[in-house]
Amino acid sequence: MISFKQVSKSYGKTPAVRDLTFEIRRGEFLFLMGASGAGKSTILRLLHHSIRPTSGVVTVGEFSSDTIKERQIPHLRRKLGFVLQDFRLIADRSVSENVAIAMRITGESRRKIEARVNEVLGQVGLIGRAREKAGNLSGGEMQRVAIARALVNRPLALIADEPTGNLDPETAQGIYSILDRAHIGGTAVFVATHDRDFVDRAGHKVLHLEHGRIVIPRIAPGTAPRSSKPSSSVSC
C-alpha cells in the first residue's frame, strides 16, 4: 500500500535519509522516532510528496514517485489523512466545518458531507461540539477535530506528527486510543513520536531512526502486537 524502497534524500551535499526500505500495510500502526535531525520530517514530507527522493522509489497506492505527475499529486494526497501538532484549524469556523473542508474540495453532495461528518465526529467523541468554534475548544479537542478531518475522506493512511507533543499524559491517551481504533477499524496509522513512554507500552512496530538510517526495528519489551493484522515488512 505505501513502500519506500532504497530511498535516499539530500538537500544540496548534506544527506538526510539513507537507503530507507519499508512498507506500511493496510490496518498497521508504525511509530516513527529518531533525535530531531534523524530524518523523521523528511520521511514525513517524502510521503506528502512535498519533496521527491534523491534515489529510490516512494510508493502511496498506485502513484509512486518516480513517475507520478504533478497535476496527480493532489489526488495521492487525499488518500493521507494528515493529523499535525499545531492542528491548522480555522478558528471561526465551527468544527463540523473543518472537518467538512476535506470532503468539499472532493466534489461530494452536501448530504454526503453532512453524513460522514457526523459520523467521525462521533468516533473522536465531538458530535456534540459540531457547532461549537473550533478556537473555543481545548488543545486536546482541537487534535481530535484534526484527526477527524484526517479520517473523513477515508484514507489510506493517517499520517500523524508529534500528535500529543503540546499536551497533558491523560489527554494524549485519549488521542493515542482514538488513533488505535482507526487502526483497529482498518486505517493505518503511522505516527511520528518522541513519547517513548507510550511506544513501549503499545507494542507496535517502531522504525528508529539516527542519522538518516533504520538502525532498529523492534516491538516494545515483553509486549505482543494487539493486532492480528500482518506486521510491516522493515530492512534496512
Given for the second form:
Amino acid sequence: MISFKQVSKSYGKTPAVRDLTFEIRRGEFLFLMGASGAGKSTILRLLHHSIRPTSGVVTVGEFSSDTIKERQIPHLRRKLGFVLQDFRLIADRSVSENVAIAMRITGESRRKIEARVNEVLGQVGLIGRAREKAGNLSGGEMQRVAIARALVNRPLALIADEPTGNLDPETAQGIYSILDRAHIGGTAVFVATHDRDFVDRAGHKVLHLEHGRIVIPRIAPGTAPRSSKPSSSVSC
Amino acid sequence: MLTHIEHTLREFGYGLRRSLKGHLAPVVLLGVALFILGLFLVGTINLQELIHIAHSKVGVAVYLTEEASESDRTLVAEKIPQLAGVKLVRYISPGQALERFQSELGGRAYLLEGVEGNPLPASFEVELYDDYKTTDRIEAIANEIRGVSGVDSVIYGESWVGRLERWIYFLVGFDLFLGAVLGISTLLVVGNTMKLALENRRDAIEVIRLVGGTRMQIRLPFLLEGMLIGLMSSGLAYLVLYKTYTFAVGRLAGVLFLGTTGVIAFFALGALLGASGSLLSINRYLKA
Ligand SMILES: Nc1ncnc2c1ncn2[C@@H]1O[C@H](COP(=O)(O)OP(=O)(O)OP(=O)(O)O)[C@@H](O)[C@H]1O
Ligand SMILES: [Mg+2]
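Mind pulling up the form predicted together with its partner chain next to the form predicted on its own we just looked at?
Zooming out: every chain and molecule, the one shown earlier first.
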C-alpha cells in the first residue's frame, strides 16, 4: 500500500536517510522511533513528496515517486492525512472550516462536506467547538482539529510527525487515544516520535531509525520485547 | 480547476477579508496612474478627431494668370483631374469669385463700391483624396499643377495640418511611453501589495499545500485578488476621468470621450496589470 524501496535522501552532500526499505500495511499502526536528527521528518517529507528521494522509490497507493507527474502530487497527498507537531491550522478560521478545506479542494459537494466534517469532529470530540476560531483552542484541541482534518478524506494512512511534541503528557495521552481509535476504525497510522514511553505502552510495531538507517535495537532492560522487535516487513 | 470554484471563491473571500483594507492605498495610487494615462488617451483621441476634421477641409486653390486664355483654362481643367490624388476639380469663374467675396463681406460690401470691374481672377478648387492630404503629397501635387501653363499660383493650407500630424505621432509615442512607465510602476505596486497579502495568508497556503491543494488552487485566489485591485483602480480612474470629461464638455463643445471599446480596453488594462503584478509576486513568493 505504502512502501519505501532502498530509499536514500541527501540534502546536498549530507545523507539524511540511507537505503530504507519498509512498508506501511493496510490498517496497521506503525511507530517510527529515532533520536533528533535521525531522519524521521525526512521520511515524512518523502511521503508527502515535498522532497524526492535521491535514489530508491517511495510508493503511495497507485503513485510511485519515480513515475509520478508533478500535477499528480496533490492527488497523492489527498490519499494521506498529515498531522504535524505545530498543528498547522488557520488561526482566524473556524474549527469546521479548518477541517472542511481539505475536503473542499477535492471538489466534494457542500452537503457531503458538511456531513463528513461533523462526523470527524465527533470522532475527535470537538463537535461542540465547530464554530470556534481555531486560534482560540488549547494545544490539545488544535491537534485534534488537525487529526480530524487528516481523516476527513478517508486516507490510506494517517501520517503524524511528533504529534504530541508540543503537548503535556496528559494531553498527549488523549491524542494517542484518538489515534488508536482511528486505527481501530481501520485507518493505517504511522507516527514519528522520540517519545519512548508512549511507544512502549502502545505495543504497536516500531521502526527504529539511527543516523538515517533502520536498525534492530539492543533490547534495553525493562523494555517489553514485543514493542521493540522490528516487524517482518522491515528489512535492515 | 473549474470543478473547484467553490474553494477558489472561498479563499478569495477570506483573502479580501484579511487584505482589502491594505489594498485601498494601492488602489488609489493605481487609480491616479490610470487616470493620467486616461487623460492622455482622451487627448490623443480628440487630436485625432481634430486632424480628421482638418483633413476634410484641406484643399488646393489654383489661380490662373490674367492673360490665361480660354484654351489655357480648358487645358488646366483637363490636366488637374489626371493627377494622382485628385478627387474633384471645381471651376470658379471671376464672377462667382466676386459673388462669394461679397457674401463673405456681408454688410461691408460697400467697400467694393469704388472698385472698377472685377479684379478677381478665375480659379479652380481642387479636392484631394484623404490619403493625399499629407504635407509631402500636397506639396508634390501643388508643384505639378504649377508646371501647367496658365497657372499663376497654387495655394494650400497645409502647414498647420502637418504640425498637427507631427503632434499626433509625438502624442501616441508619449502615450505608449507613459503606458509603459505606469505599467511597470503598477506591476511593482500590485506586486508589493500582493506580497503582503501572500505573507498574510502564509498559514492558509501551507495548509492547502499540506492537504493536497493544486498549484491552481493555491494561486488562483491571489490572481483574482490582484485582478480585483486592477479593476477597482480602473473603476476609480474611469469615474474621475468621466467627471473631468463632463466638466470639460460644458466648456469645449465637441470634445470626445473613450468609446465603448476604449472603456472596455481601459478596464481590461487595469485587470491585466493587476493580474500580472500579482502573478509576479505569486511566482516569487510561492515555490510550489
Ligand atoms: N532542508 C535541509 N537541508 C539540509 N539538511 C537537512 C534539511 N532537513 C534536514 N536536514 C538534516 O537531515 C537530517 C535528518 O533530519 P530530520 O529533520 O529528518 O530529523 P528528525 O529525525 O525529524 O529530527 P527531529 O526529531 O529533531 O525532528 C539531520 O541531520 C538534519 O540536519
Ligand atoms: Mg523532525
